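Below sits a lone chain in C-alpha coordinates, taken as the form predicted alone.
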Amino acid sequence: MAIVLGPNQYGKAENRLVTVSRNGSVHTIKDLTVSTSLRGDLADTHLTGDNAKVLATDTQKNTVYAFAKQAPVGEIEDFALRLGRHFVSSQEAITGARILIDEHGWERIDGHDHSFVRGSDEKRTTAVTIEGSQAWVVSGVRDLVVLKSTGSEFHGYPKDPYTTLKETNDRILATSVTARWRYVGTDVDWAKSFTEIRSIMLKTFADKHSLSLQQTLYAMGEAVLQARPEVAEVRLSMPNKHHFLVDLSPFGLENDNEVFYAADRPYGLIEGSVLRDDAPDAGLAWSTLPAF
(Lines of atoms letter the chains of each structure in order from A and count residues from 1; the text may use other names and numbers.)
(Lines give C-alpha, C1' and ligand atoms only; values in the text may rest on other atoms or scores of the structure.)
Protein backbone atom coordinates (compact mmCIF):
# COMPACT_ATOMS: atom_id res chain seq x y z
CA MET A 1 0.00 0.00 0.00
CA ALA A 2 1.34 3.44 -0.99
CA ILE A 3 0.61 6.60 0.96
CA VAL A 4 0.63 9.83 -1.02
CA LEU A 5 0.02 13.52 -0.41
CA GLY A 6 -3.42 14.69 -1.50
CA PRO A 7 -4.69 18.14 -2.47
CA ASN A 8 -3.39 20.86 -0.19
CA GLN A 9 -3.18 24.60 0.20
CA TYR A 10 -2.03 27.09 2.80
CA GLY A 11 -2.40 30.77 3.52
CA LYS A 12 -3.21 33.54 5.95
CA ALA A 13 -6.82 33.56 7.13
CA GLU A 14 -8.94 36.52 8.18
CA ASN A 15 -6.58 39.45 7.79
CA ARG A 16 -8.49 42.48 9.10
CA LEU A 17 -7.94 45.48 6.84
CA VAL A 18 -9.42 48.96 7.23
CA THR A 19 -8.53 51.78 4.86
CA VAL A 20 -9.48 55.44 5.10
CA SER A 21 -9.65 57.47 1.91
CA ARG A 22 -9.44 61.18 2.65
CA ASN A 23 -10.85 63.74 0.26
CA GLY A 24 -10.40 66.85 2.33
CA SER A 25 -12.71 66.54 5.32
CA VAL A 26 -14.81 63.84 3.60
CA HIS A 27 -13.59 60.35 4.43
CA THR A 28 -14.55 56.93 3.02
CA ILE A 29 -14.08 53.67 4.92
CA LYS A 30 -13.31 50.22 3.48
CA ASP A 31 -13.49 47.50 6.14
CA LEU A 32 -12.44 44.06 4.88
CA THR A 33 -11.59 40.59 6.10
CA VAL A 34 -9.16 39.05 3.59
CA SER A 35 -8.08 35.39 3.49
CA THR A 36 -5.38 34.12 1.12
CA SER A 37 -4.67 30.50 0.15
CA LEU A 38 -1.93 29.28 -2.20
CA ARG A 39 -1.41 25.92 -3.89
CA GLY A 40 1.15 24.43 -6.24
CA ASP A 41 4.41 22.47 -6.02
CA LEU A 42 4.44 22.18 -2.24
CA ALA A 43 5.16 18.50 -1.68
CA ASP A 44 8.64 19.12 -0.25
CA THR A 45 7.44 21.10 2.75
CA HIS A 46 4.93 18.36 3.65
CA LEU A 47 7.24 15.40 3.08
CA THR A 48 10.68 16.67 4.12
CA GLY A 49 10.13 20.04 5.80
CA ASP A 50 11.98 21.89 3.02
CA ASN A 51 10.41 25.36 2.88
CA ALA A 52 12.26 26.65 -0.18
CA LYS A 53 8.98 26.99 -2.12
CA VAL A 54 6.80 28.25 0.74
CA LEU A 55 5.90 31.93 0.65
CA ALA A 56 5.36 32.58 4.36
CA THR A 57 1.81 33.26 5.45
CA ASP A 58 3.15 36.37 7.21
CA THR A 59 4.41 37.59 3.82
CA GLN A 60 0.94 37.01 2.38
CA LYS A 61 -0.52 39.12 5.19
CA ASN A 62 1.97 41.92 4.55
CA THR A 63 1.18 41.81 0.81
CA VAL A 64 -2.49 42.49 1.56
CA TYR A 65 -1.63 45.62 3.52
CA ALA A 66 1.00 46.81 1.04
CA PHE A 67 -1.38 46.42 -1.91
CA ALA A 68 -4.00 48.42 0.00
CA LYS A 69 -1.49 51.27 0.25
CA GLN A 70 -0.02 51.11 -3.26
CA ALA A 71 -3.39 51.53 -5.00
CA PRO A 72 -6.97 52.14 -3.86
CA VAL A 73 -8.67 48.92 -2.76
CA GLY A 74 -11.66 49.67 -4.97
CA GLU A 75 -14.18 46.89 -5.50
CA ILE A 76 -13.40 43.74 -3.56
CA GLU A 77 -13.42 41.62 -6.73
CA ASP A 78 -10.73 43.78 -8.32
CA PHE A 79 -8.63 43.74 -5.14
CA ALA A 80 -8.89 39.93 -4.91
CA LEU A 81 -7.93 39.53 -8.58
CA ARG A 82 -4.87 41.76 -8.10
CA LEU A 83 -3.73 39.78 -5.06
CA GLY A 84 -4.31 36.36 -6.60
CA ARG A 85 -2.57 37.19 -9.86
CA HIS A 86 0.36 38.65 -7.95
CA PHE A 87 0.95 35.51 -5.91
CA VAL A 88 0.73 33.22 -8.95
CA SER A 89 2.94 35.37 -11.17
CA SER A 90 5.60 36.20 -8.58
CA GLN A 91 6.17 32.71 -7.11
CA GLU A 92 7.43 30.02 -9.48
CA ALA A 93 6.17 27.17 -7.29
CA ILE A 94 2.68 28.63 -6.87
CA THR A 95 0.21 27.72 -9.62
CA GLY A 96 -3.07 28.69 -7.99
CA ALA A 97 -4.52 31.11 -5.46
CA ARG A 98 -7.84 31.51 -3.68
CA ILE A 99 -8.66 34.95 -2.24
CA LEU A 100 -11.73 35.33 -0.02
CA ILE A 101 -12.94 38.79 1.01
CA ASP A 102 -15.81 39.90 3.22
CA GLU A 103 -16.70 43.59 3.15
CA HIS A 104 -18.28 45.00 6.30
CA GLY A 105 -20.58 47.90 5.57
CA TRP A 106 -20.39 51.30 7.22
CA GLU A 107 -22.79 54.17 6.62
CA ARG A 108 -21.85 57.82 7.05
CA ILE A 109 -23.75 59.47 9.91
CA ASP A 110 -26.02 62.18 8.52
CA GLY A 111 -24.31 65.56 8.53
CA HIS A 112 -20.85 64.18 9.32
CA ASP A 113 -18.03 63.78 6.81
CA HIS A 114 -15.92 61.39 8.87
CA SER A 115 -18.23 59.62 11.34
CA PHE A 116 -19.85 56.29 10.55
CA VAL A 117 -22.33 53.74 11.89
CA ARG A 118 -22.39 49.98 11.29
CA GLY A 119 -25.87 49.37 9.91
CA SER A 120 -26.14 45.57 10.21
CA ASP A 121 -24.20 42.33 10.19
CA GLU A 122 -24.70 41.99 6.43
CA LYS A 123 -21.48 41.35 4.50
CA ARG A 124 -20.66 41.62 0.82
CA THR A 125 -18.41 38.72 -0.20
CA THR A 126 -16.21 37.53 -3.01
CA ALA A 127 -14.13 34.41 -3.71
CA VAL A 128 -11.58 34.72 -6.50
CA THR A 129 -9.72 31.67 -7.79
CA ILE A 130 -6.62 31.98 -9.95
CA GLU A 131 -5.17 28.95 -11.75
CA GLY A 132 -2.40 29.88 -14.14
CA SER A 133 -3.85 32.47 -16.50
CA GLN A 134 -7.48 31.64 -15.70
CA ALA A 135 -9.68 33.39 -13.14
CA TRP A 136 -13.09 32.64 -11.64
CA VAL A 137 -15.15 35.04 -9.53
CA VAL A 138 -17.93 34.06 -7.13
CA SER A 139 -19.44 37.03 -5.31
CA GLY A 140 -22.34 37.30 -2.94
CA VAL A 141 -23.86 38.44 0.31
CA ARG A 142 -24.06 36.90 3.77
CA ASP A 143 -26.22 37.61 6.85
CA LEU A 144 -28.84 39.48 4.83
CA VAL A 145 -31.76 39.20 7.28
CA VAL A 146 -35.23 39.66 5.78
CA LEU A 147 -38.78 39.19 7.08
CA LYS A 148 -42.31 39.46 5.71
CA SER A 149 -45.21 39.52 8.16
CA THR A 150 -47.72 38.02 5.72
CA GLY A 151 -47.81 36.64 2.18
CA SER A 152 -46.45 33.24 3.22
CA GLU A 153 -48.16 29.87 3.68
CA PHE A 154 -47.11 26.31 4.47
CA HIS A 155 -49.45 23.37 4.03
CA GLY A 156 -50.02 20.15 2.10
CA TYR A 157 -46.99 18.35 3.55
CA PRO A 158 -47.00 14.65 4.57
CA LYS A 159 -48.28 13.76 8.04
CA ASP A 160 -46.92 10.86 10.07
CA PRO A 161 -47.18 9.79 13.74
CA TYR A 162 -44.52 12.35 14.69
CA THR A 163 -46.06 15.37 12.95
CA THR A 164 -47.22 18.13 15.27
CA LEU A 165 -46.74 21.20 13.05
CA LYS A 166 -50.04 22.80 12.10
CA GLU A 167 -50.73 23.93 8.56
CA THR A 168 -51.01 27.66 8.02
CA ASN A 169 -52.30 30.00 5.33
CA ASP A 170 -50.70 33.07 6.90
CA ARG A 171 -47.34 33.07 8.66
CA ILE A 172 -44.27 35.19 9.24
CA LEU A 173 -41.49 34.27 6.80
CA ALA A 174 -38.01 35.27 7.93
CA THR A 175 -34.54 34.15 6.92
CA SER A 176 -30.89 35.16 6.86
CA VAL A 177 -29.82 34.94 3.23
CA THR A 178 -26.43 33.65 2.18
CA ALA A 179 -26.26 34.02 -1.59
CA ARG A 180 -23.32 33.38 -3.91
CA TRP A 181 -23.37 33.93 -7.64
CA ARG A 182 -20.84 32.73 -10.21
CA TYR A 183 -19.89 35.23 -12.87
CA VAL A 184 -19.39 34.22 -16.51
CA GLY A 185 -16.20 36.28 -16.77
CA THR A 186 -14.25 39.10 -15.14
CA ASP A 187 -15.21 42.04 -17.37
CA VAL A 188 -17.94 43.20 -14.97
CA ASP A 189 -18.98 46.43 -13.28
CA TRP A 190 -18.78 44.77 -9.86
CA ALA A 191 -20.43 47.52 -7.82
CA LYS A 192 -23.38 47.93 -10.19
CA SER A 193 -23.83 44.18 -10.54
CA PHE A 194 -23.83 43.62 -6.77
CA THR A 195 -26.24 46.46 -6.09
CA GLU A 196 -28.73 45.33 -8.71
CA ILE A 197 -28.55 41.61 -7.79
CA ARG A 198 -29.15 42.43 -4.14
CA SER A 199 -32.10 44.64 -5.11
CA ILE A 200 -33.57 41.91 -7.31
CA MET A 201 -33.38 39.35 -4.52
CA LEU A 202 -34.99 41.66 -1.99
CA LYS A 203 -37.80 42.65 -4.38
CA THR A 204 -38.49 39.00 -5.23
CA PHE A 205 -38.57 37.99 -1.57
CA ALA A 206 -41.06 40.79 -0.86
CA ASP A 207 -43.27 40.33 -3.94
CA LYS A 208 -43.44 36.54 -4.21
CA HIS A 209 -46.43 35.01 -2.42
CA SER A 210 -44.68 32.07 -0.83
CA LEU A 211 -46.04 28.56 -0.40
CA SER A 212 -42.66 27.39 0.89
CA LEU A 213 -39.23 28.84 1.54
CA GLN A 214 -37.98 26.50 -1.20
CA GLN A 215 -40.28 28.22 -3.68
CA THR A 216 -39.01 31.63 -2.57
CA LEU A 217 -35.38 30.50 -2.88
CA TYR A 218 -35.90 29.35 -6.47
CA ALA A 219 -37.78 32.52 -7.40
CA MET A 220 -34.95 34.71 -6.08
CA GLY A 221 -32.29 32.82 -8.03
CA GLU A 222 -34.42 32.70 -11.17
CA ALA A 223 -35.05 36.46 -11.06
CA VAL A 224 -31.33 37.19 -10.84
CA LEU A 225 -30.53 34.97 -13.84
CA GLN A 226 -33.35 36.47 -15.90
CA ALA A 227 -32.11 40.01 -15.31
CA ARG A 228 -28.32 39.66 -15.12
CA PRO A 229 -26.62 37.98 -18.11
CA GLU A 230 -23.20 38.24 -16.46
CA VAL A 231 -24.28 35.61 -13.89
CA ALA A 232 -24.17 31.88 -14.71
CA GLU A 233 -25.36 30.36 -11.42
CA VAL A 234 -26.80 31.37 -8.06
CA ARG A 235 -26.47 29.32 -4.87
CA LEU A 236 -28.55 30.18 -1.83
CA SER A 237 -28.59 29.01 1.77
CA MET A 238 -31.63 30.23 3.74
CA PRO A 239 -32.36 29.15 7.31
CA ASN A 240 -36.00 29.42 8.27
CA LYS A 241 -36.04 31.82 11.22
CA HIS A 242 -39.19 30.37 12.78
CA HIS A 243 -41.83 32.55 14.41
CA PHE A 244 -44.36 30.48 16.33
CA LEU A 245 -47.77 31.79 17.33
CA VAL A 246 -48.04 32.01 21.12
CA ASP A 247 -51.02 30.28 22.72
CA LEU A 248 -52.69 33.02 24.76
CA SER A 249 -55.87 31.04 25.51
CA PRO A 250 -54.78 30.25 29.11
CA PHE A 251 -55.04 33.98 29.75
CA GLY A 252 -58.44 34.33 28.08
CA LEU A 253 -56.86 36.15 25.16
CA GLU A 254 -57.24 35.56 21.44
CA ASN A 255 -54.08 35.68 19.31
CA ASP A 256 -54.99 36.75 15.81
CA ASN A 257 -51.53 36.40 14.24
CA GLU A 258 -50.19 39.20 16.40
CA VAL A 259 -47.93 37.72 19.11
CA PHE A 260 -45.13 35.29 18.21
CA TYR A 261 -42.25 33.47 19.83
CA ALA A 262 -39.07 33.95 17.77
CA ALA A 263 -37.04 30.71 17.98
CA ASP A 264 -33.34 30.85 17.12
CA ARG A 265 -32.84 27.03 17.07
CA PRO A 266 -33.41 24.44 15.86
CA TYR A 267 -34.26 25.79 12.43
CA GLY A 268 -35.07 24.49 8.99
CA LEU A 269 -32.19 25.04 6.56
CA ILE A 270 -33.19 25.43 2.91
CA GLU A 271 -30.40 25.33 0.32
CA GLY A 272 -30.32 25.12 -3.45
CA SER A 273 -28.78 26.31 -6.69
CA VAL A 274 -30.33 27.86 -9.78
CA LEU A 275 -28.34 27.94 -13.01
CA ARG A 276 -28.66 28.42 -16.73
CA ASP A 277 -28.88 25.14 -18.67
CA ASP A 278 -26.21 26.53 -21.03
CA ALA A 279 -23.98 27.91 -18.26
CA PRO A 280 -20.25 27.57 -18.92
CA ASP A 281 -18.38 24.95 -16.94
CA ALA A 282 -17.77 26.09 -13.37
CA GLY A 283 -14.10 25.10 -13.48
CA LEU A 284 -12.54 25.86 -10.11
CA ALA A 285 -15.08 28.54 -9.18
CA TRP A 286 -16.59 26.55 -6.31
CA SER A 287 -13.48 24.68 -5.16
CA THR A 288 -12.91 24.89 -1.39
CA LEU A 289 -16.18 26.83 -0.97
CA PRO A 290 -19.16 25.38 0.92
CA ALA A 291 -21.65 23.57 -1.30
CA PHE A 292 -24.09 26.44 -0.78
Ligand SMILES: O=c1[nH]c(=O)c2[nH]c(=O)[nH]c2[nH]1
Contents of the next structure:
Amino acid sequence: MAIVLGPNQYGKAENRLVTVSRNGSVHTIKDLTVSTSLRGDLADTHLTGDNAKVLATDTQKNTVYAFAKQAPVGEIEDFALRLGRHFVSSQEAITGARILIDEHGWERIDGHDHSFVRGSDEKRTTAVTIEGSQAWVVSGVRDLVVLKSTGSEFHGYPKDPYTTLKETNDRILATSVTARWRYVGTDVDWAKSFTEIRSIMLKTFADKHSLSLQQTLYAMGEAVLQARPEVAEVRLSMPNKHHFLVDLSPFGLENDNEVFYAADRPYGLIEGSVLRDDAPDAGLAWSTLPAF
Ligand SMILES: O=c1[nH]c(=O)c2[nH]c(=O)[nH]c2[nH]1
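After the form predicted alone, can we look at the form predicted together with the named molecule?
Complete assembly follows, chain above in first position.
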Protein backbone atom coordinates (compact mmCIF):
# COMPACT_ATOMS: atom_id res chain seq x y z
CA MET A 1 0.00 0.00 0.00
CA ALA A 2 1.18 3.51 -0.79
CA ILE A 3 -0.23 6.68 0.63
CA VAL A 4 -0.41 9.56 -1.83
CA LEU A 5 -1.39 13.21 -1.80
CA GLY A 6 -4.83 13.81 -3.29
CA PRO A 7 -6.33 16.97 -4.76
CA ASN A 8 -5.40 20.08 -2.85
CA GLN A 9 -5.60 23.84 -3.04
CA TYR A 10 -4.71 26.71 -0.74
CA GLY A 11 -5.27 30.41 -0.48
CA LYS A 12 -6.52 33.31 1.62
CA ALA A 13 -10.20 33.06 2.40
CA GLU A 14 -12.57 35.98 2.88
CA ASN A 15 -10.38 39.04 2.35
CA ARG A 16 -12.60 41.97 3.18
CA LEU A 17 -12.03 44.73 0.62
CA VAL A 18 -13.78 48.10 0.48
CA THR A 19 -12.89 50.66 -2.15
CA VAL A 20 -13.96 54.29 -2.46
CA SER A 21 -13.83 55.89 -5.90
CA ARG A 22 -14.30 59.62 -6.16
CA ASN A 23 -15.90 61.63 -8.92
CA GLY A 24 -15.58 65.10 -7.46
CA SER A 25 -17.55 65.01 -4.26
CA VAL A 26 -19.61 62.00 -5.34
CA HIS A 27 -18.23 58.76 -3.95
CA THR A 28 -18.94 55.21 -5.05
CA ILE A 29 -18.08 52.27 -2.85
CA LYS A 30 -17.50 48.61 -3.50
CA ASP A 31 -17.64 46.19 -0.61
CA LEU A 32 -16.29 42.75 -1.44
CA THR A 33 -15.28 39.52 0.24
CA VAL A 34 -12.58 37.93 -1.92
CA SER A 35 -11.21 34.40 -1.51
CA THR A 36 -8.24 33.18 -3.51
CA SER A 37 -7.25 29.55 -3.94
CA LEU A 38 -4.32 28.15 -5.92
CA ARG A 39 -3.52 24.72 -7.32
CA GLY A 40 -0.47 23.27 -9.01
CA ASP A 41 2.81 21.54 -8.32
CA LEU A 42 2.45 21.66 -4.55
CA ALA A 43 3.50 18.17 -3.48
CA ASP A 44 6.79 19.34 -1.92
CA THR A 45 5.26 21.49 0.80
CA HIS A 46 2.86 18.68 1.76
CA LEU A 47 5.45 15.89 1.68
CA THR A 48 8.65 17.58 2.92
CA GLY A 49 7.72 21.09 4.00
CA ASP A 50 9.76 22.64 1.16
CA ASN A 51 7.91 25.88 0.43
CA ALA A 52 9.84 26.96 -2.67
CA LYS A 53 6.67 26.77 -4.79
CA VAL A 54 4.22 28.16 -2.24
CA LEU A 55 3.09 31.71 -3.00
CA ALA A 56 2.19 32.66 0.58
CA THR A 57 -1.45 33.20 1.37
CA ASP A 58 -0.32 36.51 2.86
CA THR A 59 1.04 37.50 -0.57
CA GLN A 60 -2.25 36.47 -2.16
CA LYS A 61 -4.06 38.76 0.28
CA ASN A 62 -1.72 41.65 -0.51
CA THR A 63 -2.26 41.10 -4.24
CA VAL A 64 -6.00 41.55 -3.80
CA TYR A 65 -5.49 44.96 -2.17
CA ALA A 66 -2.74 46.10 -4.56
CA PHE A 67 -4.82 45.14 -7.61
CA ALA A 68 -7.74 47.14 -6.19
CA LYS A 69 -5.47 50.21 -6.21
CA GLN A 70 -3.72 49.65 -9.54
CA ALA A 71 -6.90 49.59 -11.66
CA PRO A 72 -10.59 50.10 -10.94
CA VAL A 73 -12.08 46.95 -9.43
CA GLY A 74 -14.97 47.08 -11.89
CA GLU A 75 -17.32 44.13 -12.07
CA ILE A 76 -16.53 41.28 -9.70
CA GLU A 77 -16.15 38.83 -12.61
CA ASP A 78 -13.48 41.02 -14.25
CA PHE A 79 -11.63 41.51 -10.97
CA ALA A 80 -11.66 37.75 -10.30
CA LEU A 81 -10.43 36.98 -13.82
CA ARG A 82 -7.57 39.48 -13.43
CA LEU A 83 -6.49 38.03 -10.11
CA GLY A 84 -6.74 34.41 -11.20
CA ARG A 85 -4.86 34.97 -14.45
CA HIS A 86 -2.16 36.89 -12.58
CA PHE A 87 -1.47 34.06 -10.12
CA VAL A 88 -1.34 31.42 -12.87
CA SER A 89 0.81 33.46 -15.25
CA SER A 90 3.28 34.77 -12.68
CA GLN A 91 4.09 31.60 -10.71
CA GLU A 92 5.48 28.68 -12.67
CA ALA A 93 4.29 26.09 -10.14
CA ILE A 94 0.76 27.45 -10.03
CA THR A 95 -1.37 25.97 -12.81
CA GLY A 96 -4.85 26.81 -11.58
CA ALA A 97 -6.74 29.33 -9.49
CA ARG A 98 -10.20 29.71 -8.05
CA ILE A 99 -11.32 33.19 -7.06
CA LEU A 100 -14.57 33.61 -5.15
CA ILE A 101 -16.06 37.07 -4.67
CA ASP A 102 -19.19 38.15 -2.82
CA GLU A 103 -20.34 41.73 -3.34
CA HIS A 104 -22.26 43.33 -0.48
CA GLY A 105 -24.76 45.95 -1.52
CA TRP A 106 -24.91 49.50 -0.23
CA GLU A 107 -27.56 51.98 -1.34
CA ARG A 108 -26.92 55.69 -1.53
CA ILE A 109 -28.85 57.58 1.18
CA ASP A 110 -31.35 59.88 -0.53
CA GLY A 111 -29.06 61.03 -3.31
CA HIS A 112 -26.34 61.83 -0.76
CA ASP A 113 -22.78 62.09 -2.13
CA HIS A 114 -20.96 59.91 0.35
CA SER A 115 -23.40 58.21 2.72
CA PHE A 116 -24.84 54.77 2.22
CA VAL A 117 -27.21 52.32 3.86
CA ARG A 118 -26.85 48.54 3.80
CA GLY A 119 -30.02 47.54 1.96
CA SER A 120 -30.37 43.83 2.66
CA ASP A 121 -28.27 40.77 3.23
CA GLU A 122 -28.41 39.88 -0.45
CA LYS A 123 -25.04 39.26 -2.10
CA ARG A 124 -23.98 39.15 -5.74
CA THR A 125 -21.43 36.36 -6.19
CA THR A 126 -18.92 34.99 -8.63
CA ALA A 127 -16.69 31.94 -8.75
CA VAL A 128 -13.98 32.16 -11.40
CA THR A 129 -11.85 29.13 -12.20
CA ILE A 130 -8.62 29.38 -14.15
CA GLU A 131 -6.77 26.32 -15.43
CA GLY A 132 -3.80 27.17 -17.63
CA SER A 133 -5.20 29.42 -20.35
CA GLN A 134 -8.82 28.39 -19.78
CA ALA A 135 -11.35 30.29 -17.69
CA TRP A 136 -14.85 29.52 -16.41
CA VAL A 137 -17.24 31.95 -14.75
CA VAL A 138 -20.13 30.97 -12.47
CA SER A 139 -21.96 33.99 -11.07
CA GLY A 140 -24.98 34.26 -8.86
CA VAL A 141 -26.89 35.71 -5.99
CA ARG A 142 -27.27 34.61 -2.36
CA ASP A 143 -29.76 35.43 0.36
CA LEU A 144 -32.31 36.87 -2.04
CA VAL A 145 -35.36 36.58 0.23
CA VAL A 146 -38.79 36.55 -1.42
CA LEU A 147 -42.34 35.87 -0.29
CA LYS A 148 -45.73 35.66 -1.96
CA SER A 149 -48.85 35.73 0.17
CA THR A 150 -51.00 33.78 -2.29
CA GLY A 151 -50.65 32.03 -5.63
CA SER A 152 -49.12 28.94 -4.03
CA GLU A 153 -50.68 25.52 -3.44
CA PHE A 154 -49.36 22.17 -2.25
CA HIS A 155 -51.40 18.98 -2.55
CA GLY A 156 -51.49 15.60 -4.23
CA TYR A 157 -48.52 14.19 -2.33
CA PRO A 158 -48.47 10.61 -0.97
CA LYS A 159 -50.13 10.01 2.40
CA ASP A 160 -48.31 7.38 4.41
CA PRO A 161 -48.73 6.47 8.09
CA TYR A 162 -46.50 9.39 9.08
CA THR A 163 -48.19 12.10 7.02
CA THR A 164 -49.86 14.86 8.98
CA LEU A 165 -49.42 17.80 6.56
CA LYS A 166 -52.74 19.23 5.38
CA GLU A 167 -53.24 19.88 1.70
CA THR A 168 -53.62 23.53 0.80
CA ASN A 169 -54.87 25.58 -2.15
CA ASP A 170 -53.61 28.84 -0.73
CA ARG A 171 -50.46 29.25 1.31
CA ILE A 172 -47.59 31.65 1.81
CA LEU A 173 -44.56 30.73 -0.30
CA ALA A 174 -41.29 32.17 0.93
CA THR A 175 -37.68 31.32 0.27
CA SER A 176 -34.16 32.66 0.35
CA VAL A 177 -32.77 32.09 -3.13
CA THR A 178 -29.22 31.02 -3.73
CA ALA A 179 -28.71 30.90 -7.48
CA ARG A 180 -25.57 30.29 -9.49
CA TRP A 181 -25.42 30.39 -13.25
CA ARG A 182 -22.63 29.14 -15.47
CA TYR A 183 -21.68 31.38 -18.36
CA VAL A 184 -20.94 29.94 -21.78
CA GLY A 185 -17.90 32.23 -22.16
CA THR A 186 -16.16 35.23 -20.66
CA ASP A 187 -17.11 37.93 -23.18
CA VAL A 188 -20.14 39.12 -21.23
CA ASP A 189 -21.58 42.43 -20.01
CA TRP A 190 -21.49 41.15 -16.43
CA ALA A 191 -23.45 43.96 -14.78
CA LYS A 192 -26.26 43.91 -17.33
CA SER A 193 -26.44 40.12 -17.30
CA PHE A 194 -26.66 40.04 -13.50
CA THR A 195 -29.36 42.72 -13.34
CA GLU A 196 -31.49 41.02 -15.97
CA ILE A 197 -31.13 37.50 -14.55
CA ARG A 198 -32.06 38.71 -11.07
CA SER A 199 -35.07 40.52 -12.43
CA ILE A 200 -36.21 37.49 -14.49
CA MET A 201 -35.99 35.27 -11.41
CA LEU A 202 -38.00 37.71 -9.29
CA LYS A 203 -40.65 38.17 -11.98
CA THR A 204 -41.00 34.42 -12.44
CA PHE A 205 -41.28 33.83 -8.69
CA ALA A 206 -44.03 36.46 -8.55
CA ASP A 207 -45.92 35.52 -11.74
CA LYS A 208 -45.79 31.72 -11.63
CA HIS A 209 -48.77 30.16 -9.89
CA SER A 210 -46.98 27.57 -7.80
CA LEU A 211 -48.04 23.97 -7.19
CA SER A 212 -44.72 23.24 -5.47
CA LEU A 213 -41.52 25.08 -4.72
CA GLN A 214 -39.88 22.55 -7.04
CA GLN A 215 -42.09 23.79 -9.91
CA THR A 216 -41.20 27.39 -9.08
CA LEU A 217 -37.48 26.53 -8.98
CA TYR A 218 -37.62 24.95 -12.43
CA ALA A 219 -39.65 27.84 -13.86
CA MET A 220 -37.10 30.36 -12.58
CA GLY A 221 -34.17 28.50 -14.13
CA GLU A 222 -36.06 27.91 -17.37
CA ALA A 223 -36.98 31.60 -17.71
CA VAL A 224 -33.35 32.62 -17.29
CA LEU A 225 -32.16 30.16 -19.94
CA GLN A 226 -34.91 31.22 -22.35
CA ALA A 227 -33.96 34.90 -22.10
CA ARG A 228 -30.20 34.82 -21.64
CA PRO A 229 -28.14 32.99 -24.28
CA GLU A 230 -24.91 33.76 -22.42
CA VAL A 231 -25.99 31.32 -19.67
CA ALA A 232 -25.61 27.54 -20.04
CA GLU A 233 -26.94 26.31 -16.73
CA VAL A 234 -28.61 27.58 -13.57
CA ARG A 235 -28.35 25.90 -10.16
CA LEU A 236 -30.76 26.90 -7.44
CA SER A 237 -30.98 26.20 -3.73
CA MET A 238 -34.25 27.31 -2.18
CA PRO A 239 -35.13 26.68 1.45
CA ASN A 240 -38.87 26.55 2.00
CA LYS A 241 -39.39 29.18 4.69
CA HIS A 242 -42.53 27.66 6.15
CA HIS A 243 -45.36 29.88 7.35
CA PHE A 244 -47.77 27.79 9.40
CA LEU A 245 -51.35 28.83 9.96
CA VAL A 246 -51.84 29.41 13.69
CA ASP A 247 -54.69 27.45 15.29
CA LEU A 248 -56.80 30.20 16.84
CA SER A 249 -59.75 27.92 17.65
CA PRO A 250 -58.83 27.69 21.38
CA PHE A 251 -59.67 31.40 21.48
CA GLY A 252 -62.93 30.94 19.57
CA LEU A 253 -61.35 32.72 16.57
CA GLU A 254 -61.29 31.72 12.92
CA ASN A 255 -58.05 31.97 10.99
CA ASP A 256 -58.92 32.74 7.41
CA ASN A 257 -55.33 32.61 6.11
CA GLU A 258 -54.41 35.76 8.02
CA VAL A 259 -52.24 34.81 11.01
CA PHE A 260 -49.11 32.70 10.53
CA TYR A 261 -46.21 31.43 12.54
CA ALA A 262 -42.96 32.00 10.58
CA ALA A 263 -40.94 28.89 11.43
CA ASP A 264 -37.17 29.12 11.51
CA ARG A 265 -36.26 25.43 11.32
CA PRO A 266 -36.48 22.77 10.21
CA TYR A 267 -37.06 23.87 6.65
CA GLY A 268 -37.65 22.03 3.41
CA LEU A 269 -34.60 22.41 1.19
CA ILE A 270 -35.40 22.34 -2.51
CA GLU A 271 -32.39 22.24 -4.85
CA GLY A 272 -31.92 21.62 -8.53
CA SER A 273 -30.26 22.59 -11.75
CA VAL A 274 -31.77 23.59 -15.07
CA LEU A 275 -29.66 23.46 -18.20
CA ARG A 276 -29.68 23.50 -21.97
CA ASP A 277 -29.39 20.00 -23.43
CA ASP A 278 -26.79 21.37 -25.84
CA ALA A 279 -24.87 23.27 -23.17
CA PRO A 280 -21.11 23.22 -23.64
CA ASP A 281 -19.20 21.01 -21.23
CA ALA A 282 -18.92 22.54 -17.76
CA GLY A 283 -15.19 21.80 -17.55
CA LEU A 284 -13.94 22.86 -14.12
CA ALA A 285 -16.64 25.52 -13.67
CA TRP A 286 -18.22 23.78 -10.67
CA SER A 287 -15.17 22.03 -9.27
CA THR A 288 -14.98 22.30 -5.48
CA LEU A 289 -18.14 24.43 -5.35
CA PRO A 290 -21.13 23.13 -3.41
CA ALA A 291 -23.39 21.09 -5.71
CA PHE A 292 -26.09 23.76 -5.44
O1 LIG B 1 -43.41 23.11 -2.25
C2 LIG B 1 -43.26 22.17 -1.46
N3 LIG B 1 -42.52 21.09 -1.81
C4 LIG B 1 -42.33 20.02 -0.99
O5 LIG B 1 -41.64 19.03 -1.36
C6 LIG B 1 -42.93 20.08 0.28
N7 LIG B 1 -42.94 19.22 1.34
C8 LIG B 1 -43.66 19.83 2.32
O9 LIG B 1 -43.86 19.34 3.48
N10 LIG B 1 -44.14 21.02 1.92
C11 LIG B 1 -43.69 21.21 0.63
N12 LIG B 1 -43.84 22.25 -0.24
